[in-house]
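Next comes just one chain, in C-alpha cells: the form predicted on its own.
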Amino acid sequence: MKNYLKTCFVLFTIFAFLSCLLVMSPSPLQAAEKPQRGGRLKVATDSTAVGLDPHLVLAFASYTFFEHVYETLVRYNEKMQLEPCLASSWEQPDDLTYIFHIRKGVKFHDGSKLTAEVVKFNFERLLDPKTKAPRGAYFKTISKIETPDKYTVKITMSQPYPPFLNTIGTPWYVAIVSKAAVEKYGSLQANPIGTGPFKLIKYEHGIKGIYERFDDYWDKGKPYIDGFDFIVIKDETSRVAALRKGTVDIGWIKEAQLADLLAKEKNLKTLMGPPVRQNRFWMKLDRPPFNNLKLRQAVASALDRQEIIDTVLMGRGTLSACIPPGCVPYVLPQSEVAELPFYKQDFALSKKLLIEAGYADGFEFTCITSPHSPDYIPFAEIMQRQLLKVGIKMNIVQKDWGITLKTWRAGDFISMIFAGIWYPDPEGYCYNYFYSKASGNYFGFKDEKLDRLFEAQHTEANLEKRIKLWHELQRYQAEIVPCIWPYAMTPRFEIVNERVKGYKFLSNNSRSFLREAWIGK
C-alpha cells in the first residue's frame, strides 16, 4: 500500500510539473513576435542610380533606389504571384480588355490624389514618343485607354498580349508617378514622387539615399520602420566587412564563395530567390565561325556544365534551358533539361561535329567578357580548358563593363560572356534577342521555325497552350544553339542581420518588402 501511494505521489508530481510547463509555454500563436514600430535600418547596395524617373531610365541600379517610392497597379507577392496594389481589383472580360478598379483614398507624396485619370496619364506618358520612354515599346499593343468613372481604368489591346499583367507588376516597367509632379518638374529624375511606403528625402549620387516613412501610406500601419539609409558600397569585400561588423543591416553579394563564408556568421542569415539569373555564352550568328550550326553544337557538347556549376558557384547553381528554372510555369522540368540535345559533355560527338563542319583540327575564336561579375571570368576560363580538349581554342579578352555592353549592342564581337537577370515574362529571356525582328537581336540571327514559335506564343492568350509553345521553344533552341546557357542561379545572395524581422527578398532582386520589415530586440 505504501509503495502504491508513493507511486501515485510521483505520478501526480510529474503530471503537475508538465501541466505547469504547458501553462507557462506559449502556443505557436502566442510565441509569434508582433511587429514593432520605429527605428531605422542601413541597407547596402553595389551601384548608384543614373536617374530616378522610372519612365525614363532602364538601369537596374536606378530601380533599386526608386522601387520604394513608386508602386504599380498590381504587384508581386513573396511567391512571385500577382496581387492587388494601387488597383484594388481587376478583370479581364476578354483577351483584349483589362479593367482596373483603382484603390480609393491613395495619396502621392506631394499630397495629390490617385485617380483613374492619373493612371491614364501614366500609360499615355509611357506611350508618348516625346517622352522617349525605353519601356514604351512593351505597350505598343494598347489601342485605347478609357476612364468610365473616377476610379475605373479600361485598357483595350489591338491584339492579345499575354505578358501584360506580369509586365505591369513591377515599377521597373510601369511605375505610377504623380501627374502633378510631372507637370511641375517635367522630369522626375531628381524629384521622385510616388505613392510608395517611403519618401526619398535626400539623394547623394554615388553615396546614399535617405528614406523616411510615408505617414499617409494607403496600407495603414505600414511601414513599421521610421526609414532607412540606402548606402552605396561598390566593393564586395567592403560590403561583407560592413555586414560582419553590423554597420549595415542588409546587403547583397554576388560571389558564391563569400556567401559560404557569411553563412558561418551566427548573427547573419542568407536569403536567396529562385534561380532566374542566367550566365550566357553569346555568339555572333551571322559570321564565321558561329554561323555554322555544327560548330555551335560542337562547342555545346564539349562543355561539362556541372563542373562549371560546382567550380564557379560552389554548387549553388542549376542547369538551365533558354528560360531559367525560376520562370514558372513555363520552364521545363530539370530532368528534361539534363537530357536536352548537346547538354551532356560528349567529346566524341563534339569531334564528330567538328569533322562534319570541315574543322577536323578544331578552330580558334575570341571571347569578350568582363570582371564586372565574379562568375564571368571563372566561367570563361573553365570553358576555355574544356574546349581545348577537342581542339577548340578560345582566347579570352577582358574589357571594362561599359565597353563590354557597348560592344555587344554594336554587334562587334565573335562571342561574349555575361549574364541576364530576371524578367517578368519568358519573352525577356530569349524572344527579345533571338526573334529576327526584335530590337535586341544584336546577333544577326534568323530562323523561320523559331520566328513562327515566337509569334505564336506572343499572342496566345490561353495559358496552357502558351506553356506548351514555350516547352517546344526550349527544346528547339537547344537543338539550334543560338546561345549557350550553362547555368542559372539566384540573382543575389541577400545577407540580413538577425535583428531584422519580416523582411523577404524576391527573385527579381526587389527589396520592396522593406515595407514589412521591423527591428527586433
Second form
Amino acid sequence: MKNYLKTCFVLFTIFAFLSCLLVMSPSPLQAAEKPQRGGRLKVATDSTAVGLDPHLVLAFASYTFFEHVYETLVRYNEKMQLEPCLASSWEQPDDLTYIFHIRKGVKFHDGSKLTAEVVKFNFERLLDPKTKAPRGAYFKTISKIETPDKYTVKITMSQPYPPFLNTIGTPWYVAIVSKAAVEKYGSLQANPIGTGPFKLIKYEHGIKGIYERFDDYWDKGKPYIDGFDFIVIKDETSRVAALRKGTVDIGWIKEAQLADLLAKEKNLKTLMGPPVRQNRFWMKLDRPPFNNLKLRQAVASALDRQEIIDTVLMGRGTLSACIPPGCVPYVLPQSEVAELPFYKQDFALSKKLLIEAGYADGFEFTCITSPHSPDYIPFAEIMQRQLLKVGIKMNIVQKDWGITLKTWRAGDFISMIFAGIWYPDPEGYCYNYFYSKASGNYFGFKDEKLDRLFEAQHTEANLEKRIKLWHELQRYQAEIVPCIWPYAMTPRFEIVNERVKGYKFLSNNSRSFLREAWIGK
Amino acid sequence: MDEKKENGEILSPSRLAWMGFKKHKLGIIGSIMVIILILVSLFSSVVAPYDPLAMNPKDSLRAPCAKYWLGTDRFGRDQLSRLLYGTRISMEVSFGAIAIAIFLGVVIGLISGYYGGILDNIIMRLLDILFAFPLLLLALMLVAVLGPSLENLLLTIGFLYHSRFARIVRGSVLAVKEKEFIEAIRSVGARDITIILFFILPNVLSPVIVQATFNLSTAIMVEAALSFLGLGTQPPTPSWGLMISESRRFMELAPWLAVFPGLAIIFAVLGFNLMGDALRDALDPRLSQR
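Now that you have shown the form predicted on its own, what about the form predicted together with the partner chain?
Up next: the whole complex, starting with the chain shown before.
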C-alpha cells in the first residue's frame, strides 16, 4: 500500500512537471503569432468625408472616417454575424421587445461614461424630427424606449421589425455618440466623440485624418497599434503605386484588372468580401418604353450574363438575383439563380417578346452612366452590343457622378447604370426601391403582388417563413424585371501589406478590424 | 526681287508659294502624313480588317499578333480597326470644328477690322474675355452644359477657336484697308460688301490658312482630351482619346492599348505642325526674303 502511494506520488510529480514544461516552453509558432503593441499604420481610402456626425450624414465616405471613433450596441464579426459590443448581451422576450444590457465601465473619448440614459438619448436623437436624421425613418416602428436601471435599455416596437438588430449593428445607422459632446457642440460633424478604439485627433478635409489609440478603450489591451493615418488618394492607379512602394500599408481598389496585377506582388495580399455589391440596370418603369413588361423581359433575355462577368470583371463576379449571393441566409442557391426566368441568353425568346411587346422593329433608348466606378462603362458597352443583336439600340450618355445621382433621384431618365452597396438586411437591396410606397421608389413602380410579398416579409418575425418569402420574392422579381442585376462582386479589393497582421476586411467595406491589427517584423 | 527668276519670268504668288513650300523637306513629309490621315479617314471602312465595334470576348486583351496587328482591348475588339475608324472621328472633329471657327472668325474679323471704331472695340474686348480663360477649361464647361456628343464637341471647339481667327483677320484687314487700291475701288463707288468680299478677303486669307493648319492639330488634342475625360465622343464610337482613357487601367497588363492611340495622336499632330510650318514660311513674304 505504501509502495502504491509512493508510485502514485512519483507519477503525479513527473506528470505535473512535464505539463508545466509543456505550458511554459515557448512554442516558436505561438510566439510569432502573438500580437505586438506599437507602431502606426497608413491606410488609403478613395473619397473624402462630408461630415462626421453618424446621425446626420448619409455618405458612405463619411462612414469610412467615423467608424473607428464610434461603436454600436451589437457589431458584426468577420463572418458578418452579430456579436456583443456596447451591449454585453441582449434578449428578445417577444417579437416586439428588445432588452439590451449595457457594458459597464465604457468611457467616451471626452471622459463621459456610457449608461442606459446615453443609449436612450441616441435613439431619441435619431427619431427626433428636429435632428433631420436621414436614416431616422428606419426606426419609426420604435414605440417606447425605457431604462429600467442604469445599465439596461428596453426597446418596444409597435410592430415586428425583423431587420432591427442587423440595422443597429451597422455604425452608419445607429452609432452611439457622447451625450455630453452633443450638448456641448450641438452637431458632431466636426467633433466626433464616441467610444471607439481610436480617437480622431486631426482631420484635414480632402487630405487625411490622423487617428490615435484610445487608451481607455473598454476592450483592454486593444487596439495594438498606436494609431494610423487615413489618407485620401482619389486616383486608383496612384493608390496601387503607393501600395506597391509600401508608402501605405492598407488600401482598397475597385478594379478587378488591378487586383489581378497586385495578386502577383509578393509583399501584398488581397482580401475580398463575399459578393454583395450588385451592378444594376435601372429603368424608369412608369413611362415608355420600360413600362412594358414584355419589353423588359426581352431586354433581360438578350443578355449573356457570364460574358458580362468575364469581360467586365475578368471572371471575378457571380450571378445575382434581386439580392446578392452574399446576403445569407435569404439568398437562393447559386444553381437556382442561374435557372431564374430570363437569366439565360435566348435571342429567339427575346425577339418573340419584342414582337409581343409591340416593338417588332426593335427600339432605341438612352442610358445614363458615369465613369465613377470602373465597371459601369464597360458593362454599358457590352450590354449595348448584346442588345444590338436583337435590334435594340442603346445610346450611352456619360455624366458626372453627382449629376448621375441627382438625375436618378429626380426620376428624370429612361435607364441608368450604377451599382449599389451592402445592406444589413435583404430589404435594402430592393424593398426600398420597388415597394410602391417606399421613399426610394424613383421609378414609379407599382405591382400589387410584389407589394403584398414585401409587406408580408417586412413584419414576418419567424426566420424560416421570412426566408421562404424572400425566395419567392427573388423568383417573382426575376419574372417582372423591375431592374436588371447583371452580377454581384466583392465590394472592394482590400490590398494589405504583409507586415500587417490580424487584420480582416468585412463585406460591408468596414475596416473596424484595425482594432485587432498589429505590425509584424 | 524674288519674283524674277534668272530667265526673267514673272511668277504668280501661288506658284511662288509652292516653290517656297517645295524647298521645305519637313513640310513635304508633314503633308504626306496629312494626306495619309485623310485617305485613311475616307477609306477606313475598306482598310480596317475588322468591324471596330465587333466584340469577341474570347480574344480579349490579346497582344499584337498576326491575327490582330495591334492587339485587342478588353472586349476583344480589334485595336487596329478602332484606330483607323478613330482617325475618321479625329479628322471629322478637327476639320469640322476649324471650318466653323474659320467661318465665324473671318466674318467677325472682317467686320471688326473694316468698320473699326466702337464696334471694333466692343468685339475685340469680348474676344479678350474669351482669351483670358484656359481653352480646355472653357471647353469642359461648355460641353458639360451642352451634353456630351460629337456634334456638341464640334460646336464647342469651333466656337472656342474662332477668336484666334478673328484676331488675325482683323489685324490683316487693318493693314490692307489703308492700301491705295482699296481707296481706288472705293472712289469708283463700290459698296462695302463688294470691297470686303472681293478685295480684302483674298488678301487676308494666307495667314488664316497657316493658322488653320496649326489649329487643326490642337483641335485633335482637345478632342482627345475631352473624350479622355468622358465628355467627348461616347462609347462605343472609337476615338483616340477614349481609347487611351479606356486603356489607362490596363497600362501594365496591356501597354499596347495606350501606346498605339498615343502614337496616332503624335502622328497627326506632328503632320499638321510640319505642314503648317512649311506653309507659314512659304506664304509669308517677309520670311521668304531671308
